[in-house]
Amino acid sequence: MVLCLGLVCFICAAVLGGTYVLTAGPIEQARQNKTRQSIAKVLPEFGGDPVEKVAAWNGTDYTYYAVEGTGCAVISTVSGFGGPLSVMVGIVDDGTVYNTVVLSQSETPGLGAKCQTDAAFTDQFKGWDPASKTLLVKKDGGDVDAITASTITSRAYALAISNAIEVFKTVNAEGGLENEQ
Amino acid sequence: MLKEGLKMSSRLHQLTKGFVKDNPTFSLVLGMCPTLATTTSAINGLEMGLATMFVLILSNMVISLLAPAVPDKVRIPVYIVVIATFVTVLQLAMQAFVPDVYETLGLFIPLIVVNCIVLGRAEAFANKNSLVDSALDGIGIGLGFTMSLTVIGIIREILGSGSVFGWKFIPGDGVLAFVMAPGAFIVLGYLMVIFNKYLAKK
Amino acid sequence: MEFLLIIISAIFVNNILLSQFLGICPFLGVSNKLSTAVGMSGAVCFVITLATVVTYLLNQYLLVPFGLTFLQTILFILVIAALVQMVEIVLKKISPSLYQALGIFLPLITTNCAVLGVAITVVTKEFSFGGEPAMFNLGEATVYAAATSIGYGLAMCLFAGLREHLALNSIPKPFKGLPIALITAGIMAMAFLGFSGIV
């Protein structure tokens, strides 16, 4: 009896392991893909590869991209209506952002949830100058149209990118350091 | 000859009885928690109800062969062991090659472990039947779950977002009750009644 | 504070019946009688918590430093299975008044989805409540867990109580049972919806 569960168990376990084997490289290669489809959406055409950098501001890491000659593209994080809301924003070297794209999500399907989709609210945040708009729903006296029925969540958003330049600033300005030194 | 004939008429129902005698969703009642939570779209439904199957068949045939072998007492263990081994496996390879439908779906795949359809098939049929039984069974009742699954997912998406299978139709937001929670118990309980009214008569 | 925003959101904002739909099966399945579903409701909240505790545990001192979190699933699903016998038997040997009120109920647990979504979701999900988003520690997540398990409990014995009242009613014969069972459920979600936002 024993001797029977752990022979399946065995049996099992190295099916696991081999599959695990097999496809730990796909896995791996899937997730690079994502995070450079995910580059190439926010940043205008570069050449090069994207550089893995993280830096700190206010006391979180925020892990970013950095191309060479064009921008960055920084992962911020920040706290939704439904849970955290991770969007990859695209900032060029003049610190506007270029474009931006959800990463993961957990807001409410059919209202919040439309941040990821609704071409209306996403596409307003392509060449955001933020010297001269302020990254705020209209409701707070910013500039941002919030989704229909979904101000929290497009209020996390927004301030998921003023995060972002927050970021993108600071690492231009210690980047500018190291210029100097 | 009849007797062929019966077995193959026999094998003809081992794949059709998922639809309407032995649907999973509206006849037996199991699996009720992915056909809730998962049925947002028709997409989503499709590609849970898929995932199942999968499982639902490779579990079957490798009960079916191991069930002359297993000690009745460790009966359960084993299959939840071989069952959960399918599971992650198909988590793998979803996570490898379709990682999209992996996210979308979520915690959904893990836990058809968990899924009474599975265990209750090999429980119910795979432990006694041969091999080629099983995987028709499993084939059948697969499809009969994706087809519910769907069938709700369309429902649920024409009402909430005004689209099938992401073909917008009708402008505008929809009823968003629908997309939402509320609206899975609801429409799961209105096909019941339609199902109850005209299919199950026997 | 922390602790208070993690309790009200599992209890009614993400209710795990009426918006995460883990463990629909035993909440149709036994709710037709009030006294049955506080039963089930009791052995669910004492799984729950003791089986996110022990499967935390596992996966952050033996899974983690391995790298094999790839094996949660099923490491998972048989800690639930194990566990599930042995507080059966030490039910029965210390109380066996107690095991005489849950006992039944105990064997289906194992399969009641709401066990191990709770148990995966604490390890895999990052939470933000109000904060950072960051993964649970494991004070959060058994307080996450016992609050899940109340949030289940009520809304069971609050559908049970319903279903009790439904069954003296003249219902049309195709609605009878489940159907209706099933629109009621409905209802009580979208009343639930209402909480959302509060936290």
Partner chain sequence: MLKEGLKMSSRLHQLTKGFVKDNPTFSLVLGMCPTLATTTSAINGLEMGLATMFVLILSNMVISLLAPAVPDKVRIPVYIVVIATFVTVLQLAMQAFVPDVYETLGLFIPLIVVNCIVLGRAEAFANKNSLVDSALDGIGIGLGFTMSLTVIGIIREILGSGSVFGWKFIPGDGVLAFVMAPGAFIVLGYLMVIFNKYLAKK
The other form holds:
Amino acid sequence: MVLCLGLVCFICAAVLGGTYVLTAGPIEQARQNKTRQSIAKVLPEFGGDPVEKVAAWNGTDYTYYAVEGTGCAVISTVSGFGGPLSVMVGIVDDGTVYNTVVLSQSETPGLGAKCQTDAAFTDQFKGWDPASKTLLVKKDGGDVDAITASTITSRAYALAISNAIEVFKTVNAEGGLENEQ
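Given the form predicted together with its partner chain above, I would also like to look at the protein as it appears in the form predicted alone.
FYI, this one's just the chain on its own, none of its partners or other molecules.
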């Protein structure tokens, strides 16, 4: 009985290991394609390949993709109403936000999840100049129009962008993006 159970476990482990080996490459390729498409959405058209880097700000490591002569795409993850909200923020060399895209979220469907689909909400961040606008919802004295009935998600989204801008400033203060390439 022990031999039979051991043999079944060995076969299951072999099948599981073989499946992992066969699918690891395609899964990684799909992840890279998704990242590349997201970078293309949040930054102006660029040539060459983005360079993946990590920068520390406020005790947290942030992954960003530097694009020479264009800017960078920063991945910023914060806590939303339903859990983690991960946003990629494209910031051009002059420090303005070019565009944003939600990478993952677990917000309430029909309410907070609109942060991914509500064009009126997401489009307000295109061309956002942090020098002239405040990244807080209007309810808190800022310039962000919140999603109806989703103030917590709107606050989280604004915080994610604010954190990305701070990472961008930190990277520039440490020698600039052009020296990162």
